[in-house]
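First, one chain by itself: the form predicted alone, in structure tokens.
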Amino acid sequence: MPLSEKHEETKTYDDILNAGPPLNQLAREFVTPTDLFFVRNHAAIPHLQLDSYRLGVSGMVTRELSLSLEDIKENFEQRRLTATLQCAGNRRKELVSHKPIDDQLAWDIEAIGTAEWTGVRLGEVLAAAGISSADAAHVAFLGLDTLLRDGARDAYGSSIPLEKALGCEVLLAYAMNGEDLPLAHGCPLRVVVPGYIGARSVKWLSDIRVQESPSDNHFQQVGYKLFPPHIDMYNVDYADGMQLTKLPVNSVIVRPQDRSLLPAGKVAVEGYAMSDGEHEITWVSVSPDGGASWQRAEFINAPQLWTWQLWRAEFELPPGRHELVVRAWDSAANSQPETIASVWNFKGYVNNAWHRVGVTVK
């Protein structure tokens, strides 16, 4: 299935589809349509027979699974849930112009979108599978999806600890925004982690195992982990790394855009917050004077557990240059670091510094 036009221009990364909403569109709608919303892949998009599809569970279970999309439909009751997804490396074209990240997508603030999904809840398949040990502590997942890696075919994988598996906010989801999933966003079954970062998401899911360890997949070992500042690839030792879950706090300035040329007078400015999903944004504020002063922005919508919050604020600029600066706090009162360098990390995952947006009023 082509991507809809409204994508902007495909970024291309060892040849595999990775597309965003062009910035002028983003966040303009509280849940993000399908043809706007993000696309982030590690290979190559599977080709697969629906009518042969099936899902495998086991893994510390009383009873292994292997069921179609249909015994998924037909046998658990349909749930319905709003959430964001965002890629841990939003925003890392940011850490990138305080220092080069190497082989990594430079995406700008477009990698998170909002949707309308539709499945079944990840914990009622578990349910029905039986966990057979107390020593189970992670789910762990693969996709139809594969790559070459030192002579071998891969699948993609990750895993999520047992307890965030259980939540009635993890879906094993079959629709999006009320049609079925599109090939590019997982088609027929992708897993919805509402809160971790979107490479927890996996597309195209093929299995699922319940078992005493986080995933041995690469993408949890070594492909998703985080590291402070002055660790770099060539002193790394992916042991020590951090797997990432949870979505640090955040907010975006998405209008105006970086380097806009304004009119004098009243600017609104508008934009996003994104918490773990377990805590609402609770505070917005943004500074027309680089964080000299600042204001409190009004919310656009009602805040919401696991998704992003919108958000729009008014200033009165004279002619000149301004930096316009967005931070906020969620309702564990964490909040935002100021400056990218105390973020900035080798592979540019999950930057949430203070951020920056300057502008040209005439």
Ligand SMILES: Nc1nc2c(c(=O)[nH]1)N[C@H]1C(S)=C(S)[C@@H](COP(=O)(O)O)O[C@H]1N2
Second form
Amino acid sequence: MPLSEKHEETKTYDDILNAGPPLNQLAREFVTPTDLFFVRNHAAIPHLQLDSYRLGVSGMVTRELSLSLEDIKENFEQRRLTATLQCAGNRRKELVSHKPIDDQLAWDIEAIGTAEWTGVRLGEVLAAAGISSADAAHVAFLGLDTLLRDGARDAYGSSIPLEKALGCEVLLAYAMNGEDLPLAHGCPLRVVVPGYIGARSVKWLSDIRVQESPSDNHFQQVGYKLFPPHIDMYNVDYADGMQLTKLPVNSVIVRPQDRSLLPAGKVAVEGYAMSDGEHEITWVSVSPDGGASWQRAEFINAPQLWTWQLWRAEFELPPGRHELVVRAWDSAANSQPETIASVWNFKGYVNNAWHRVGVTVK
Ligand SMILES: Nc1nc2c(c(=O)[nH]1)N[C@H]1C(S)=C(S)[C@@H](COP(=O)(O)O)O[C@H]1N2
Ligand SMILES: [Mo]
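The block above covers the form predicted alone; next, return the form predicted together with this ligand.
What follows is the entire complex, opening with the chain shown before.
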């Protein structure tokens, strides 16, 4: 079937679990406690038969594999990596207040979390299967959760370039923060693609396929595509969209929250910054006056690849209203655009405009 030109079907979110931490609990620790880690689902959590669980590996491979969880744990070296996952829809709420976005979750700043993932390297599983063709260029994933769309039931899926899939950082994870992967986060096995939008880290992973082209799944070909601000749901041609991969450099003020009323005196401003994981955050600037003057924030954790950077700055604020602003740079000199208008897109993805918070000091 050709790509649906229609906007995504209207769905009710009743039986679909989507949740994030209360904003006052966000990013208090470098590693996010599992029960404060956001959950983003596009379908109901699948009913699992854990004893008969198998991971299939097929496509352009010399040997097709069908692996139980034990096969995976016994045949491949166990790896651990602390990595941040961020939904492409994080900070959509600010885009929505600039110009409406239909039928998408209005995430605030909470669709992000950092966990210690335990699993095996996807690259080592692919090496065991053997890449059989020089044309192999993408690795596609399917989950066990399914959605009804245009009368057909499809699994959630995505793909990443083979080159990324072979990177040491890409894991098939069976544990999160030292415990078996919880059901909501993809038990028994999920992909973790550090640095890429969360949508590529497929949960309840059932199939891996090595192929010439990106996945033809809805979430690769229609969902999670980026368009410039002048494209909307009425003039869009989904075939033209840009498939999202790496996240752009971003920074967010977590505390104080927008519209806080603060006592006069010293105000501690705290938040997170994150780039594509391959580049560390090198500088975070915070403004106490809407961007007129700036101060360099101090880093709370030592900068590292694949994770967010927590930061802090302190200001003496006189009574009145103040607009706090943050912007960050990474080690490739990437920085953030100033305005929401310049990053607005009709699906509301990857908002990385300067983040602004209004506060009143008594
Ligand atoms: N099978 C499956 N995998 C999925 C999804 C999904 O709906 N189904 N959602 C994706 C999206 S959009 C994101 S942002 C991350 C969220 O991972 P989390 O729920 O563990 O935070 O999972 C991704 N993997
Ligand atoms: Mo997402």
